[in-house]
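The data below hold one chain only, encoded as C-alpha cells and taken in the form predicted alone.
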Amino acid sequence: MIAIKDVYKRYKTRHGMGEMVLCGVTVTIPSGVNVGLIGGNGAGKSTLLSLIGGVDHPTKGTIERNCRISWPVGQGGLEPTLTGRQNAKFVCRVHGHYDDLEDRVAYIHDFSELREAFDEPIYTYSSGMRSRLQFSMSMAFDFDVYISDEVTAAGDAAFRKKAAASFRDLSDRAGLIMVAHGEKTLKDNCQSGIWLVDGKAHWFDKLDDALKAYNEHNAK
C-alpha cells in the first residue's frame, strides 16, 4: 500500500518559487492493482511519479510506501564513460546482488538485445539503444511495485511490444504505477486510475471511469 497524504509540490525557477504543481494530493493506492495516471499536460503526473518513487521529495505532507517501489522504469542515470555491462554490474551491486550478479548481468545483457554494443562505451548507444538497456536494468531486480513513465513509447517498435508484454506479465507478481499518453496503453495495463488536475488528486476504482471523467472535463 502507498498513502500519499496532503502532498503539495512546487519547484523553484529562476525568479524564485514557480506555481503549486499539485495541492494537497491525499491518495491510497492498494497493494496489486495497476494504476493509471491520468491528466493534461502539466497536470503533475510525472511530478506524482516521482515523488511516489522518492526520486524527488514533496514541499509538504508525506508519502508512506509499505512495499519495494521501483526507480521510474526505463529511467535512470547512466554513467557515459562506462559500458553498458559496466553500468549493470554497478547498479545489481548497488542493490546488494553480489552472490547473483553474473546471472543478473548475463539477464540484462540478453534483454537488452545490445549484443556486443553491451561493451561499448554509453556515450556511443543512441536514444533507443539507452532504452533498452535501462528498460532491461530495472526488469532485473523485483519490486512489489512498478513505476513506469511513458517507457512503451520509447526504444524502436520491437522492444516496444516487448516492454508491454513485460508490463502484462508482471500483473502476477507486482503491481504497477503508470504514466502514458495513449489510452490503448492504458487500458492494456492498468485497472484503476487516478485523474490529476487542478493540483488535485481523483481516485477511481475502474481506469474506465477515470478516463471518462478526463474527457468530459476536457470536452467542456
The other form holds:
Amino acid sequence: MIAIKDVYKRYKTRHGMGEMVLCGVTVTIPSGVNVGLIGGNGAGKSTLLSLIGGVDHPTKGTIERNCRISWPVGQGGLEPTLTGRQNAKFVCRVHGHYDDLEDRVAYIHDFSELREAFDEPIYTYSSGMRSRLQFSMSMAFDFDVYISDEVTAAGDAAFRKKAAASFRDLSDRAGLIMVAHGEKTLKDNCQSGIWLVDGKAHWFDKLDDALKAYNEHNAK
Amino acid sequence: MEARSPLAITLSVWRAIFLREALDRLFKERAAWVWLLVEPVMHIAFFVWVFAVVRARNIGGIDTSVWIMVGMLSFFLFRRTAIQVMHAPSSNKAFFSYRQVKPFDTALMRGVMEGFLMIMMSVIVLFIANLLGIPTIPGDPLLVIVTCGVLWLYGLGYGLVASVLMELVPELEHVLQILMLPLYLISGVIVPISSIPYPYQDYMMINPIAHGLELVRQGFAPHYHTASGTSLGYILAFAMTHVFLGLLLYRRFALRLVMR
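What would the structure be for the form predicted in complex with its partner chain, given that what you showed me was the form predicted alone?
Then the entire complex follows, led off by the chain already shown.
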C-alpha cells in the first residue's frame, strides 16, 4: 500500500521558486492494483511518479510506502565506461542480490540478447542496445510495485513484442503505476486510474471512468 | 518480498560502489594500476636525485631520502583522497537513478578506496626503499598510523565540502584545482619548513597539511626536529571540522546532488 498524504511539490527554477506542480495530493494506492496516471502535459504525472519512486522528495506532505518499489522501468542509470555486465552486477549488488548474482546477470544477458556486446562498455552501445539492457535489468528483479514512465518497450520489433509480453506478465503478478499517453497501453495494463488536474489528484476505481472524466474535461 | 533494513541497504550499496570504484581505478585502461604507483615513485626519485646532487645528506637530523619519501607519500594520501572524493558524486551520476544510492555513499567509498590504495602503495615503496638500504622502518609506528589516519580524514572532509560546493558553484572546480598546486610547494613536501626564516615559518604552519607531514616524519624517525608549533590537535581539528561541515552540506543539499 502506498499512502500519499497532502503532498505539495514545486521546483526551483532559474527565477526562484516555481509554481506548485502538485498542491495537496492525497491518494491511497492499494497493493496489487495497477494504476494509470492520467493528465495533460505538465499536470505533474512524472513528478508524482518520481515522488512515489523515492527519487525525489515532496516540498510538503508525506508518502508512506510499505512495499518494495522499482526504479522507473527501462530508465535505470548506466555508467558509460563500464560494460553491460558490470552495470548489471552493480544493480544486483545495490539491491542486495549477492548470493544469486550470477543467475540474475545470466538472466539479464539472456533477456537483452546482447550476446558478446554484453561485455563491451556502454558507450559503444547504440540507443536500441542501451534500452534493451535497461529494460532487461528492470525485468530481472522482483518488486511489489513497478513504476513506468512512458516506456514499456524498446528496441527492434521482435524485442518489442517480447518486452510487451513480459511487461503484461509482470503487471499480472505485481502492482504497477504507469504514465502513458496511449489509451490502449493504459487499458491493456491498468484497472484503476488517477486523474491529475490543477495540482489535485482524483482516484477512480475503474480506469474507464478516469479516462472519461479526463476526456470530458478536455472537451470543455 | 521482505523489505530490507536501512543498514542492510547501505551496506550492500557500499559494497557495490567499492567494487565498482576498484574496477574504475585499477582496470580502466591497460595496466591502470601501474600508473598509480609510477606517479609518486617518479616524484620521489626526482627529488631524491636533486637533493643528492646538492649533497644534502640530512634534513632536520634524518636521512634526506626518508624525509622526501615519507613527506611525499603522506601528501599524496591527502591530495588523492581529496581529489577522488571531490569528483565522486559527479562521476556516479548515472547510478543516482537507483534511489538506494546516495551521493554520500559514493564519496565515502571513494575515500576508503583511495586510502586503501595509498596504504598498499606506501608499503610497497617503503619496502623496496628498505631493501635499497634506506632506513624506512618507523620508530614510532603508532604516531605514523594516527597521523596518516588524520591526513586521510582531512582529505575526506576537504573532498566532501568541495564536492558539494562544486555542485552549487561549478566555477569553483577551477579555483580548487589552482589551489592544489601551491599546496604541493607550501606544505613542506620539498622545502623544509624549519629552514624558512621567521616570521614566515609561522605563516607556513597555518596550513594543516604541513603539520601532518612533519608528524609522519617524526613517526618514522623520533629524533627528527619538527618545525616549531607542530601539533596533531591542530590538523585533527581541521579534519573534524571539514568532515562535519561536509556531512552537514550533504544533509542539506542531498537532493541538489542527485537532480540532473
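Positions refer to the first chain, counted from 1. We call the rigid core the largest set of C-alpha positions that still match within 1.5 Å between the two forms. For clarity, every value in this text was computed on a predicted model and none was experimentally measured.
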**Report entry** C-alpha of Lys162 off by 2 Å or more between these two forms on rigid core
**Finding:** yes
